[in-house]
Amino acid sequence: MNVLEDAHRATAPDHARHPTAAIGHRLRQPLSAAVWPAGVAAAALLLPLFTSAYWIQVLTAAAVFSVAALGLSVLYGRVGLISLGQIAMLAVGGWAAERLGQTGALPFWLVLLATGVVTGLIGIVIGLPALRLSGLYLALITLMLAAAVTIVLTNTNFPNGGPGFLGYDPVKSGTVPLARPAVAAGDTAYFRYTVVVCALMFLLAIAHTRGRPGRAWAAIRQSEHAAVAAGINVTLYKLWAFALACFMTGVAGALLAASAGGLTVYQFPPQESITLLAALLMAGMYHFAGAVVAGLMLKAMPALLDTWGVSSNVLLIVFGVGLVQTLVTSPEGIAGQLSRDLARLGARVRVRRTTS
């Protein structure tokens, strides 16, 4: 990981390697970053027109598994964190979702947002090993944290209205979704509730990057020695940073609780993450937009090749092979690379209007 982790620093953009050489570039156009999130949810809201309910589903989780891959590129894009706990923190979220929905003294608005503060504080605990771990270590650890997610999921199960704090009785089978808010009580509606909660964590991750935390994170990332010099409380951002990841997976778990089906532990293999983290390097580290990609990328395509009859096992060779082209002609991934060839083509069409 860590040979990974120097190989993508090595060709990463300038933005990241150097990213507060970057910062007052990005504060003067304080609206791009929103762009593709607010064109992705216009998109999206439009999609139900046009789709079957099978991929209703699966768009619902695609948009789930995006704020995951968000949180991901929060911790590792923007403080040069690794994390390979963000599937375990979805299945957190997921668990403390159901827990408090079923208690149904909760409006499903404020389930999310206490799951979110449930995850968040478990994030600040995550993050006390990250004040002296990084790299290798850092991944390691929460690689552990996702196995042992796992195991205790596997002995407990989600919670599908039996008594006493796990909230799971053996007796009842399968599972018991969360309660779905009056307004999107059908799959369209609720795609169409996921889409704008989902917009909502973007905009607050984007928000955090073009304020202070951001410039904290930005000067972290380059140099944690000269951010301390700099008189920058790097433990308390570092902490802010996992709590914010953890917070939006957590809201995405919830929202992944009352999807169809509702959430079986099969759901969150620790490997999930380690895919997680190579779908969200081709889409695009450095950019929100490579979480929607990634989001795309982990649920749409294995979807997409199991309607064309091909085994979903061959996006594990896809991904490998997309990782090493992108570590090696484009750093900055799909969405980097998207945006770079549009200016580009703006700039050309400029130049044509002016000459004629």
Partner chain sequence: DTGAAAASSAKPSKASKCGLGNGKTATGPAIKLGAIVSDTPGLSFTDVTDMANAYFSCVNANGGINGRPVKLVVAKDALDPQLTASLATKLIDTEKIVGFTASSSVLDCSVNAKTYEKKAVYGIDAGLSLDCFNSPAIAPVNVGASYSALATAQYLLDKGAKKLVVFTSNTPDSNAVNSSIKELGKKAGVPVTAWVENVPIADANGLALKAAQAAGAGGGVVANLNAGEALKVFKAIEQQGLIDQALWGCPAGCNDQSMLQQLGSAWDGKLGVNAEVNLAGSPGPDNQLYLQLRQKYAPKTQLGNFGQLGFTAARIAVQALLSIKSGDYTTATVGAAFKGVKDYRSDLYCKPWYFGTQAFHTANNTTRTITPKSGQWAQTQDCSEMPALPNNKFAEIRAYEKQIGLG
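Nothing here was measured: the structure is a model prediction, and the numbers come from that model. Residue numbers count along the first chain shown, from 1. What we label the rigid core is the largest C-alpha set whose atoms superpose within 1.5 Å from one form to the other. Compared with the form predicted in complex with its partner chain:
Remark: with the core as the superposition reference, the CA shift of residue 326 between these two forms reaches 2 Å or more.
Once both forms are overlaid on the rigid core, the distance between the two CA positions of residue 315 between these two forms is 2 angstroms or more.
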Contents of the next structure:
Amino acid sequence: MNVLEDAHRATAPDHARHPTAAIGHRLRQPLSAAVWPAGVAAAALLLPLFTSAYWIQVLTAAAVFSVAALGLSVLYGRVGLISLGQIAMLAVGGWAAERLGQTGALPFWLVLLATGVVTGLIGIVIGLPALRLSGLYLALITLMLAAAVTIVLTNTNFPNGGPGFLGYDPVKSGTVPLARPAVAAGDTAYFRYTVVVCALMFLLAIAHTRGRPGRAWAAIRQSEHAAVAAGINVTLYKLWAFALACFMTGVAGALLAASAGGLTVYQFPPQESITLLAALLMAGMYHFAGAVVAGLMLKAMPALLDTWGVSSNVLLIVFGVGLVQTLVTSPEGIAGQLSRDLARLGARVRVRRTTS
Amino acid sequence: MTVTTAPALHVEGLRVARGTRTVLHDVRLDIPAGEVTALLGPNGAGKSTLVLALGGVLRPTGGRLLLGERELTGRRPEKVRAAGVAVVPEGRRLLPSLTVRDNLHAAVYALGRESRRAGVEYALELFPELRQRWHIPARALSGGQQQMVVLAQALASRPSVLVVDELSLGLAPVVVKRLMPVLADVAAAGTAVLLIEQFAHVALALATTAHILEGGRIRFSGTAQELKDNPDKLSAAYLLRTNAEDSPS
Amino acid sequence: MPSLLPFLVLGLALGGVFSLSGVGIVVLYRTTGVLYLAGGAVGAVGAFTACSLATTAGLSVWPAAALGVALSAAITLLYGLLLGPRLAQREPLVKAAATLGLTLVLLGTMSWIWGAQTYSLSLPTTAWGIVLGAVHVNGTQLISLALGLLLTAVTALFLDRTALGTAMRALADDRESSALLGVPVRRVEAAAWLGSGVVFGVAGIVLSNLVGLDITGLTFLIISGLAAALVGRLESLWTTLAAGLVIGVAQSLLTSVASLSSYRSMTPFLVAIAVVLVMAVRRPSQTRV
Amino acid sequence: MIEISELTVRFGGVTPIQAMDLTLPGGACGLIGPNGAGKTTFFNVLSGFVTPATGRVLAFGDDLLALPGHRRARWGLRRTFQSEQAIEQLSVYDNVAMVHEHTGGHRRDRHRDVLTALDFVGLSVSPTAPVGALGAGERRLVELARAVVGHPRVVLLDEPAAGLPDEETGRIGAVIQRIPAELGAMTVLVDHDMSLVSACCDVTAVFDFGRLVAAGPTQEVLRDEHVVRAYLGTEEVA
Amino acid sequence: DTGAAAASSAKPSKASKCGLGNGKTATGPAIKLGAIVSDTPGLSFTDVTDMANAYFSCVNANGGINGRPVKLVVAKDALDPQLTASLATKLIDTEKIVGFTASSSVLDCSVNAKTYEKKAVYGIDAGLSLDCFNSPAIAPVNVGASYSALATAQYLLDKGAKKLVVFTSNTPDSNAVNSSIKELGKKAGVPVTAWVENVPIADANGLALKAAQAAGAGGGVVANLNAGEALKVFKAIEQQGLIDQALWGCPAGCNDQSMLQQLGSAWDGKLGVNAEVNLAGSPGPDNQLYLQLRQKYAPKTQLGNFGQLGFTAARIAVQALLSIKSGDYTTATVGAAFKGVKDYRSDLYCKPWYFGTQAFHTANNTTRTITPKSGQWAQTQDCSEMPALPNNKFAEIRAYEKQIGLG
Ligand SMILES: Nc1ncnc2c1ncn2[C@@H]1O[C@H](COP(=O)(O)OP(=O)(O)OP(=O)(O)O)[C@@H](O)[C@H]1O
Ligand SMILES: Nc1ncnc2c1ncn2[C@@H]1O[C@H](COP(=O)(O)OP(=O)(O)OP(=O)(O)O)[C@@H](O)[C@H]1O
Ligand SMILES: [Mg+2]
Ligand SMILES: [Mg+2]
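For comparison with the form predicted on its own, provide the form predicted in complex with its partner chain.
Now the complete complex, all chains and molecules, led by this one.
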């Protein structure tokens, strides 16, 4: 492993070598990292004033998926652990939320929280193999797990108010979305609610990465041995990362369960997790903004292309070409590229100001 | 590969950038056949960068690399290697998941069938330690054993130019001592050898000519004897850097 | 109680399917270092092309199949030559994700061309067969098994014993180090991708006969194949082959167990998870510091 | 003081350490031996990356093997690696602060302790510089700072000067010599540079093929016939 | 094109007209109708909307809707309920469509039926899930996979099956389908084995064997799968030499021209496929018009079932729109007109079609059965009624039909 890393150090282009070198700088600017989720949230809250009901629904889904992407970005981008089961986890979150909601006993926010706790605990269980596996193995095992979960869900279906533990009634028709909170009954209000919750998830992730766990994760990512030698409880922090990622994804799943349309198994095929990874790699794995972009790419871009009359087959092709293209030409992804360009622009502006 | 015909490697005005920064400025260097040339210099001087450029891994932004009359500038690593220039970069770069055996076999791939076997035999004579580790993946080797593998890889293929970055890295003194006459022999057989070595005394003991690289420029070129006789010339190069650091850039 | 024997026989045939895609994945992984998620899609393109050539262009089946394989190989080669070098220094996962890009492109293209209708491709070998344990085993099923065995034996020997095989593994391990060692990387790389492309092309044709000519079905069969490959640690061809067969038999036997039948397609995944976990616990990490 | 008894390590068929009994008295101890003798493996046993087949390790009376790896760091065991392992994504400061954070250092002392450690190793770069941008020598110093920050009790150094020119080796040697003296931590130094080992270590142990072949005052050990034959080579260099 | 000249010995009659049939190009702002259609790899129903569009094009060239053109806004969905829900919002709120025609989506009804009901937007669709048949706002022109499976089972019983075996691809409806066939078996005194299959099927051989074993001698098997999956199973049955061991049937999903070509002669007369509409080779005027329009506007669509359904939906919608004399085309007027369709007669149907006022709709409840014969589909059983069972609504539906004078 070391040899490989040394090898890369010697030859890879600068930005490929240190995709996260920027994080070090960001750590020392406590505010800037929190500014943009706040900015995004504010913008998103204003958005409904300008867009149609259709786009509000689309963007609600995009927000949810950006949190799923965020989970992956924490796991892979920060700790170096790969989970190709994020979409299945989203499904599990959705299932749990619908089931919890069906009891009618909990207020919505508590359903969200409880779902997060449930998926977080599941995350710890999934994290156990991650203690021993790394790289492609972990990726593939989680993909297998996702495939298995999907088959189970195909057989159990999503709860629709039926009896028993599964809460599924085969005779009843239609999807049954999770009941929304009273403050967010309409689509617009629910969009705002979703954006706020998603922004909270981003803040949670940022708080983690900027604190003690973030530094521990950075150490683990580079070398587990070095991390142990530095006194880091690798087991704890790996499980913590999984729990956090699954907590966030579970909450997202719960949000999805209450969005327009409800849930069906079809929307969580295992290969979608690979697509999520692809979108995130394209968007930028090492910047949290990348997760937002990934969510938009997965849910809003198809809608956009559709309004332009592009067929879904073309969308697949465009997505495929785009994926390869960004992986080859800009390893830090769209978000990384963007922030670099912005930084360069900022520098130029500053120079101009000082010289004038 | 006789003493008379072996070509020398000429480095002319080489300029190499890493990232956005130019790390080597107009480096001029001859590596003549039949002798060992030493390259010394402090950390960060650009020695390893030069080695990578010689190996074709880094593309120079200016200058030329010539093997005798042959143009090597901008050639890809495998072409450079095929031309007879074997480069051992720093950092024990081997094929980590392949066994020691396969590491050596991969190194002699470009040779003919007969010379392949002979090359591997030769490498094993030099590093008999590797025999016991024959079927172990290279990543499981100790640091010194890995260094032996990369040296064996270079020597097994009988190059006409041999460039070694940090020859003795992690090697036990006894191994270094065993290697010194080997390198002298290799050079004597007509190979041009460029040696980068942390222990100046080892490098100077082998070398005929020595160069000091500092801050990406050649600061001294002369005989090895001259440096042996005047160790302060060496320290001067290092001091130069300390001064450079103090002055604002 | 229905007899289990027929399901056992069919399971071996099904296992041949998993083995073939699994072995294909391992071959490409070991020769290029890329986990080729597009293998299924590439095979499907070849199979659909062969089908089109046979039905609309009026070619007879074997030449059509050969052209299909050639197309699969050409796509794989092109991908490898264009992107192999550019992604050589990136993490294995990025390389795998890039092949997903190819998968999507192929999926879109196939849906575009062949999406609206149903197709099937019948090799002449599918028509004849033998009766084994009250089951009719057709020629293509036998071919798939034989092909899996042959492929495994030949590539295992090739990779371990020949200079070119060693060069391919060297390349897969570290492209740049290999280049520094004088391995003619482009040529060796081209050979590896081309060979693997042929493997996936042939697998595509055979599989389309066995599981049906279905765009998404064939494309994502790769996930089940991955299960077998995982059991072989992406390394051992023989283990992959055996794992594929075991998975196939287990899944087939579950077909006749009413209560588990609808969960039987989980078999590959559960087997892979179980085996890899057991191996991980038994054999702790081998990395050194 | 570290007391090792009956230590054996196996990797499949390989036995890199075999029935070893060894006492490292304290101060700065050298550990030398041919390539593949088992030195790094020995360090790996001490830091918990390798579980020995048999054996006991007592460090200042504590049973080290009973502690999980990360607890040993908290106990006071620190090390550097043969291939340097400073964390590229973090700044120099964070690299060192992280160790302080996870080994029980107080938050209020952190700033002071980290800067002290950086000062101790003589690292002149800005603490906010990202490690990814540093040169090889500086990264080694960052790693050394990680090993001395806070209150180390045992510092294991695996070829800290490998690949460094003589000048820089001299500087690192000076730092190593100050560790027992100023920090009160015992130091075990593995290196193939005999001038560094003789300069830093009062006592030295020699491994060969996983066995202890000699131990004692450094100068005596270096004159040991077996050591000269198996490790140093017979003819003196320069 | 072989289909147009197909099978039937009867002389094709003159084709029907499009809408007003006056040859005048329609002008002015278009009346917008909407459709949500599934279009994902391996699962695409765009033939339905494409043929509906073909009919609308013809109508617009023939006087339109009392002079105004009609436009079908097609939204393609996948298997994502959020997307399907948002498309409904888009069509209704942004595009301001006045009704749905020829929607054919896997999820549309399950996700949106309640919305349509609430917003009082009505649809004449080609429904896929049972939810399409159980909504007051949607009246499908087809039978749907579930009822079609029931009709197939009935056909097998008519052929003398002594046992019924059914396997249904795993969809939310699968349990309902299986239990309704169990009811049918109970009524007929025949044992039924039913299970749910996950798709895509990778081990068709095992499934074929399992089905044949379960059917035993003289049993009938309903493979309730879409065309692609069903083809895998039938190929496996053929290869295993199991064709003659049981009677085989497949619901309307198999009524597909490419399926026919792939099946080959081994299946001639051996497979009963439920047909929701008349054969593509039938001579009636409506079918002739369908064939003409397909040739002219949508040659890429497959010949047969899905195209015919899209054509029919559009035709019914146009008939309804033409009945609005006020010139005011709003959700309310169009909805009323849709609901007012009472006696749509066509040679594609066995019986007249109506929208009706009930909370559930299956006007198309008398179907044919077809079978492959020398490379063509041929009818093997004429129009027969869907069996009324305790767990379906056909008894009530027939009573209602009597009540409105269609019985
Ligand atoms: N991958 C890289 N990207 C950018 N700059 C680099 C890279 N590698 C090295 N450098 C910089 O290039 C300069 C020369 O480094 P080089 O490794 O060639 O020096 P060196 O003389 O070999 O030093 P050492 O003795 O430490 O090996 C240094 O300033 C170093 O920071
Ligand atoms: N995972 C492993 N599998 C097989 N052999 C191993 C493994 N790890 C270490 N070894 C062997 O154990 C022996 C001891 O290695 P170690 O790294 O301890 O040597 P060392 O004394 O540090 O040598 P050096 O001075 O070269 O660094 C070596 O021969 C090495 O090949
Ligand atoms: Mg160097
Ligand atoms: Mg060592």
